[in-house]
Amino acid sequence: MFDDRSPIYLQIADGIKNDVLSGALKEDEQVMSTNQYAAFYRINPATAAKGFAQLVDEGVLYKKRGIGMFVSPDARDKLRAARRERFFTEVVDPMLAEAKRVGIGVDEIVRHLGGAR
């Protein structure tokens, strides 16, 4: 599950975000505890806790004292909005800039995308 490209705690946070986005984790659903997560993936519990803390700070998860961590009710909408913004900034805008440099118009891009369905 983990690779060397980024810190494990970030990979943990990204994995949970992807599960929320895909619907594998629903709003108000309880997630594994940091200790369960650490045992399951054989990582340091402090590393898992750091990933979970980031998700709490971002509003993706919330804590119920003495019970555990849960997916925030608006987490999927927040994540989808952020991911869409990032998609346009990191993927579409550079693609359009490159298309302009090589003389490809928006109409041609749209035609190409229409054929890719």
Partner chain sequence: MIELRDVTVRFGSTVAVDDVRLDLPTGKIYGLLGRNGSGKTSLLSALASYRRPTAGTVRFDGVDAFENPAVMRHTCFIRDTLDVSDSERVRAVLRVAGWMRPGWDADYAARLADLFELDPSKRVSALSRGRRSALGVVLGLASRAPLTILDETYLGMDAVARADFYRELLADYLAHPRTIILSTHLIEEVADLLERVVILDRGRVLLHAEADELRGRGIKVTGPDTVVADFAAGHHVLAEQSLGGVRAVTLDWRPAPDDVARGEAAGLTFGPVGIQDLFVHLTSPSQRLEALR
Second form
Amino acid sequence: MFDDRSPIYLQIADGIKNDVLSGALKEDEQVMSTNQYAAFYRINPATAAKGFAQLVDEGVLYKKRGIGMFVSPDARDKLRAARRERFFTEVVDPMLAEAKRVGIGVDEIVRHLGGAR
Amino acid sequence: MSAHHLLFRVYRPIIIVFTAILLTSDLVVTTLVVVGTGHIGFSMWIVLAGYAAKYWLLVVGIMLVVMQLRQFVANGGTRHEFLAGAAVFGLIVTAGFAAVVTIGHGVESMVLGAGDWRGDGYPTLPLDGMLGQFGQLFPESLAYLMSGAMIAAGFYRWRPLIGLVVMVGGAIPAAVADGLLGVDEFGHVAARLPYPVALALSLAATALVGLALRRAISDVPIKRTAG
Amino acid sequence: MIELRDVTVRFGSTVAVDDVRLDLPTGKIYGLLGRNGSGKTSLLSALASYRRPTAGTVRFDGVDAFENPAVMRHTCFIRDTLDVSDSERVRAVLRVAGWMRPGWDADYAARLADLFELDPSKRVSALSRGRRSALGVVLGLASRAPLTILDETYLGMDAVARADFYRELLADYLAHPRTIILSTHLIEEVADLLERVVILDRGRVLLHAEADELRGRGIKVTGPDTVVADFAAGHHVLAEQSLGGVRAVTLDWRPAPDDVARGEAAGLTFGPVGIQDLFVHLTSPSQRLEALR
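Please supply the coordinates for the form predicted together with its partner chain, as a counterpart to the form predicted alone shown previously.
Zooming out: every chain and molecule, the one shown earlier first.
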């Protein structure tokens, strides 16, 4: 489930963000408690709590005291906006760099993408 | 649970089995001798139970240090709690054993007397002699228990060489008690000194070694030894 | 809070624990890592008052722990050798723990014994190494001691039993939070369960950090000799190897995504460094050699 590339709490946060983006987690839907999450994924609850705290800080989740944590109503839109911003720098630019290394021209890429339309 | 409660629970089955074996052996041997020769010239009970009370308590003293201390600390007790509990346990068990040996001897003496089976050398124990015998056995058993514990503590805590030196010191209570209060199978007491003096010396030796034991155990590392 | 203040444990002229100062907030799961002979067991023995430190003190919430009845009652130290009588039956060992331990859960102990297929009527001496360890797990978990120390309590257990052990440990910790210290060599297996990690090296604390922070703390960089050298400049090198013109270095550094992108553009590849790798690099003698150069 988790790898060694980065702290687990960041991977937890990313996983939940992906679920929100994909719609697997809906607006105002309750997410697992840190203890449930820890037991399910076999991780330390403090690590899970840290991941959730990060999401609360970023506004993806909100807390209802004594009940649990829920997906913020605007979380999906905010995440989409942020990801769209990063799309070109994080996805397209590396692809272009790789294309250049192996000698694929932009025209060829555009043609390929045209096929995907 | 306090240490003496734990020790009684741990030792209860052992004590019961041990006492049963003693009783059975005494009955069998005494009966055989009486049936075979018509009378018995010594007290099987004193031979068996009298010696067993001493040597078994010596072994108990050793086991307390080698086994139960570790068990007690590993379950969340302190060494001081253990020492206090072992003292209570030791006093009660030695007193109990001395009483059992005395009463058993008294009963044996009475039964053999009633059947006219007492031989020449048999150490008859009249009712008014019982307190005296208890007074010999109790401090002697106590001394053996203490010697066992101290000898074990020497080897448990220190290197074998130092353990040997401690062993000599640890044996003092048993040696003093044996020399001054010892009773043989014919019921003869060594009685080199008047009883009060002998008792005082024996108890003093036991108490001194008890203090040394307390020092040795109060911060002893809990060893990994299996056992 | 558990505080070790300048704790030293010496055996004759051998220094097993060397002036250790450590603050351990309670209620967390700690991993104590260290190579053989690094002083783990000696440190734990001092922590559990099995041994009075040669110098220094162990304090619980400000009071000296040694021979303190309240502290010792709440401490459960399970050594790899197990402090039980070999001649006793498993049932008797558990019964004694039940008498002595204020938090003992007999039902839970029975369930655990069942899980590990530990026959209560067997004598301890007849148990295999793995079952012996399982008995240690049962004693350690069912005691529910506020400070539970498990010193390599997995020896001889197969992968399935170990997985059961880790799952039960976490589940019971979630239900009954307490301070648990796991001393282990199988770092990778327990890394996810740990909140904090203490690495001991030759009697000293080499590192005390949040376990999760160690993940991704280092990075492995591979590429052409000179490019790698450029990239690694100014960063602590934990390990390196080269073959032909290719060099691979392990750095104690967490580069920003921009740095990684820049490196990749220059032809470098990056690989993760797990907690286990980090531990090996930090405590291996070649690393010390490296530091001396």
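We call the rigid core whatever largest set of C-alpha positions still superposes within 1.5 Å between the two forms. Residue numbers count along the first chain shown, from 1. Being a predicted model, the structure only gives us computed values, none of them experimental.
G105 C-alpha shift between the two forms of 2 Å or more, rigid core reference: Indeed, G105 is displaced by 2 Å or more.
Threshold 2 Å Cα movement between the two forms at A46, rigid core reference: No, because once the rigid core is superposed, the C-alpha of A46 moves less than 2 Å between the two forms.
L21 C-alpha relocation of at least 2 Å between the two forms, rigid core basis: No: L21 shifts by under 2 Å between the two forms.
Value in Å for the CA shift of M95 between the two forms, taken after the core is superposed: Displacement of the alpha carbon, after core fit: 5.5 Å.
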